[in-house]
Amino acid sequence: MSAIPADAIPRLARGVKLREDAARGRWVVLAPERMFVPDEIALEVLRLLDGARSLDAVVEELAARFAAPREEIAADVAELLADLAARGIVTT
């Protein structure tokens, strides 16, 4: 997995959608011929990928929202996004 720079602007890849499945009461990520259910942490990160915020801004928002150490959040978010980028879910 390659690291995503802090100033990169991550977003969902073309054709990938984050949708609420109201019938089942959960959020899903829909991609061409794929679907997965993100856990609570991944969902919080994915909701912030608006195509305008940098990775650093996403980390700052999460650190403020959850009153957690920025360094820990930065490492976790970077790892998550690198994994999702390798799967074609997230792009920069």
Given for the second form:
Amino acid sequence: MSAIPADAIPRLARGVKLREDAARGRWVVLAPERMFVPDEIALEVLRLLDGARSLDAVVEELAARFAAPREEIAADVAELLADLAARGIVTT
Amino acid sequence: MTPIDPPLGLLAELTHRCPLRCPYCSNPLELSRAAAELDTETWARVFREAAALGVLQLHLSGGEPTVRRDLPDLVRHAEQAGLYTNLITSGVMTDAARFDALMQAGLDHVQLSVQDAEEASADRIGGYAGGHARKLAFAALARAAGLPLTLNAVVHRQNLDRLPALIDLALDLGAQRLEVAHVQYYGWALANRDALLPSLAQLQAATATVEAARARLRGRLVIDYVVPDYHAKRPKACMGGWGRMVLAVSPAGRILPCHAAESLPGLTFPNVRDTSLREAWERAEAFTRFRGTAWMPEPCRSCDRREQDWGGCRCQAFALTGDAAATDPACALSPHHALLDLAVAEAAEAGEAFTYREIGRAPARA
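Since the structure above is the form predicted alone, I would like to see how the form predicted in complex with the partner chain looks, so please show that one next.
Following is the full complex, with the preceding chain placed first.
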């Protein structure tokens, strides 16, 4: 897995959508012929990928929201996004 | 009674009309004519009902769905209902302007079929001169627009030896996914079984090709592989289980547990014209009949795989044994399993001629 630079703008890959699955009380990521259910942390991150925020800005936002150490959040988010990128869910 | 999980997918068969005549078409032998098709507003209502029921993914199929002039409107209605839209197409009827209309409507993904990697053979199998070239042009439109593309290759004895070329074609066309789907033998395909069934050696070579390509192309191309029943020891979990994951609506509005279910006798299928998808899914006898495991005969009933394969395929059980409630003969535990070996042996001696799929020209049932 290659790391995403801090100033890159991660976003959902083409054909990938984050949707509320109201019938099942959850959010899902829909992609061609597949779907997955993000855990709470992944969902928070995915919701912040608005095509404008950089990786740095995403980390900033989460650190403020959860009053958590920035370095810790940065490491977690980087790892999560690298994994989602490897699976074709997220792109930069 | 335990609550019934809602379906994840809806297969909308918008029409049975299609310019291609593939001899393994998954449509029923009795094809609907244009006059019987649901109108735009009814489909829009069906999409809203599906989304409310819990459907997430919509597969717009046919026949050839692009023969419907209202397809961009249908995509828009589906998008507004919150469904993920997947167009399953032959690609032969869509020029740049019509493609653009689909993109504007919010299409999420397209699955393009090819009949072979080699043009003359592809056009012969599809029964449509010039079809392969049009498909390549369609793929170029998808690539230029950045629309996610899956290439779907139905494989059988007469094209399986060109599987490596089909994989190369998927890469050349910029597809992110390739479905290598062995023919499933119901309806039209069953009528053409002798001309289509591969040998065991051919199948083993194909499986090895897919495994090698998956390893080589990791991160570039996802290959989905649908294996054929006729060389299997255990049946497939057809539709992920009857009435468990997906439902289908036929061109004339019948609500089906699978697109081939109309071939089964003794089942009455509700119609979207007078029944909601929820009512059909939760209560219709056509859905409850083979749902779960309580309907199963032995050897399924006491089998530890009964909630993995759900007894296999009802349509195949009926087509080969005459009993829709029988264990799928693809299972080696079925008392009818020898029928499959017999069919493979017969096909090995048979010729290559097809009975092409045509509306109003259903072949005599095998």
